[in-house]
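Just one chain is shown here, as structure tokens, and it is the form predicted alone.
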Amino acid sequence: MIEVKNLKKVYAGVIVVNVPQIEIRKGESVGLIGNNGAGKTTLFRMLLDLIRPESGEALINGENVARGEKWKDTSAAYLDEGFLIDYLTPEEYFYFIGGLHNQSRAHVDDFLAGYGEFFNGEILKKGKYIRDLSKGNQCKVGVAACLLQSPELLMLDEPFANIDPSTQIRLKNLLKDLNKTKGMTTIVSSHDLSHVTEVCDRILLMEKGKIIKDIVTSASTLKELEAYFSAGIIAETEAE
């Protein structure tokens, strides 16, 4: 599904991503974790051809994302509110996204009807533009717009960061269900170790632009990750 080969990105002479190889198979649920500045979002943006690497390539379904367009038909992503059209209402935005995929308004309405609990009565029929919604509600719009496209590949950057606890639980259950019942390949970046280990069956640990661990999730993974980041805190304290 996804293959990364010798992908490198440099800013101001500093290497911010240096990933020799990653392979993510169709149907996998993968978590990408690391501290701020680890290179997670930069890696996401190269996978989506939003920025170009200095060297290497990223492939989705065998197609180099920088050289083709077919991969976009099977992929959906929400990284931040910049992915939204903020001068539209949520309804207008959903109809726009649906229209890009040849979906009628009736089809979009049917889809949205199934997301009443996820929206928690805060998104639709409120007469607000997307720019006037909270960051958490903007995230809900972005995630729902991705799922409206029925993608084979879903990429989410920090989807749990700004949403309330109830919606976090709903989103976790939703992602697990889509992976299990539809075989959707998911890549989720998150600072929340508990959420990402619960949702994902594989964890990529990123530090200073490199993937330093590739972990199959198990009952001990959360403690392993907590120990890793705790050790980093201790090392920083001792260095001061």
Contents of the next structure:
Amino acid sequence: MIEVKNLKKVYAGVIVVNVPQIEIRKGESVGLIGNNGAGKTTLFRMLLDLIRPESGEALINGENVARGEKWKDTSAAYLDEGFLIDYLTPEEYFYFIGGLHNQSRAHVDDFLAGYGEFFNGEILKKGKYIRDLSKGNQCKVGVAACLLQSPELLMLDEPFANIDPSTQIRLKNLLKDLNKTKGMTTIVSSHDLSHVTEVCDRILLMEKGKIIKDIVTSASTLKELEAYFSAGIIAETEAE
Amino acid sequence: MTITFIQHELKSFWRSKGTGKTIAVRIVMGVLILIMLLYVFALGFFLDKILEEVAPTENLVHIFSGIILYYYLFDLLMRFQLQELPTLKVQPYLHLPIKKNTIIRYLSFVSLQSFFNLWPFILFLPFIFKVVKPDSGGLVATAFILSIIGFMVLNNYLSLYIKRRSNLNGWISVGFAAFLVSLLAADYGWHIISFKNLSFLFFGHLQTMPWLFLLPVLLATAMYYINFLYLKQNLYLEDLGSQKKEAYKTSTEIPVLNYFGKVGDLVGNEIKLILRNKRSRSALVICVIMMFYGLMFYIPSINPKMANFQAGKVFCGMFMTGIFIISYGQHMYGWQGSHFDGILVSKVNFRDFLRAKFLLFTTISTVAFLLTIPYVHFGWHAVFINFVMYLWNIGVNTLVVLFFANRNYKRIDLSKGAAFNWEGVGATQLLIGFPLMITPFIIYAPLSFFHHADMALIIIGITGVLFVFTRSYWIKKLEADFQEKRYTIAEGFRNK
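Show the form predicted in complex with its partner chain, please, because up to now only the form predicted alone has appeared in this conversation.
Entire complex below, previous chain first.
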């Protein structure tokens, strides 16, 4: 599904991302973790062709993201509020995104009807523009807009950060369910270790732009990660 | 504490995005502002000569005394429209252990830094020193100056007070504007009251009773305290901010656009962008005001020299049908800067994106052209000029604007007002003016010099049509150009 080759990004002489090789197969659910400045968002942006890598390439379904646009048909992403058209009402935004995928309004309405619980009555028919919603509710709009496109590949950058506990639980179930039933490939970054270990089968741990650990989630993973983050220095020397 | 505040204020000025521009842009802007100030200063400096010209028989100080109150009335109207509330500046201090009174004093002080508080000095001080002082002595001149400052401060806090009140109740602002307008109507239209007499009553008597200056000073002080007390009771972010109480926002759609499919959807979104945001809305308002620009050229009594000035009419035809392309287009795609990442990642085909821009420009230009048809009153030739320039606008100028849009890396904060807002203005915006305004005259000037002006217009029109028909070719070129620059554009928009 995703293949990364020698991907490197440099800002002001500092290497912020340096990933020699990584492959993510179809149907995998991957968690991306790492402290602030580890390069998670930069990696996402390179995967989505939003910034130009210094060298190397990212392939989605075998297509170099910087060269073609076919990958946009099958992938959806929500990194931050910059992905939302904030002067539209949520309904208008959903219709717009649906329209891009040739979905009728009735189809979009049907889809949204299934997300009543996820929205918790705070999104639809509230008479607000997206810019007037809270950060958490904006995140719900962004995630729902992604799922509306029924993507094969979904990327979310810290989706749990601003949403309430109920929505966190619902989102986790949603992601697990879509991964199991529809084989949707997901990449989710988070600072909450228990969330990632719960949702993801595979964890990529980033530090200073490098992926220093690539582990299959098991019962002991959470403990292992907690140990790493409470004493990051030890792990660093190990990695070298 | 106040000193710390002032230091912060200075830092916020020097470190703001607006001041941190490239040297060249700053110099050009500095020069523009300086020229504007010089004009006002010249007006103030020669006010005595001007008044002499207008009314040679009357006493200078008398006329001067008669006009001051008019100035302040217009000042109040303008302030009410344009002066920004300095509010969010206090947000970082509200939760700190700082006395409310100190914060409010700071807020009141900050509100004094406004262009509006500079004009009275530049306009009136030269006259006072040149005429009033030699005429009536230093004491009276001082009284004049203090009165002028008094009225200025009064206006400053009055307009802020009304603006703050109207944040909580929108009707107050409507009522106040209606009140000011009816005051002016009562003077000019119905002759019930006369501000000239009122103004003279005060400033005329100031010459014999200088202590009258206490009146405006007392009024100003009173207004300061009213404002102060109001702020003290309402020092909450929701009351301070310039956001009005929000009404229910409905989803709307423009059915005609469905005909254009995905491109139509994009245009629909952009029309919503324009209508739902303060700054882009003002581009539309300018468009409407521009409709009347032609009157300056076509009505002989307004400007006799212009009546036979063909080039001026061509210029104005371009503005009337294409001002939207110029004023809105020059900031493209910065209007969408806040969600540009979303557009890039989404399934929006960039060719559709460009087609939508062309469709938007063509639609609005067409509407503008249709609105200028009443100029037929000044002869069919006027409509002919406007039509030719309309073709030029949708053919060539749209292309020029989009060519520069690929080179514009500055985002626009849609929520801010347009007046005195330099955000998003950079070298691109300064450069774009030249090709837009000069190119039609490269065709027009030589031919009209040899008395073939109509031939020139026909060539301009045909050129426009040619570019419209070759649009798909240009769209391909623009797309290829964009693909090369997209990272830089997206990166620029990410910098808030």
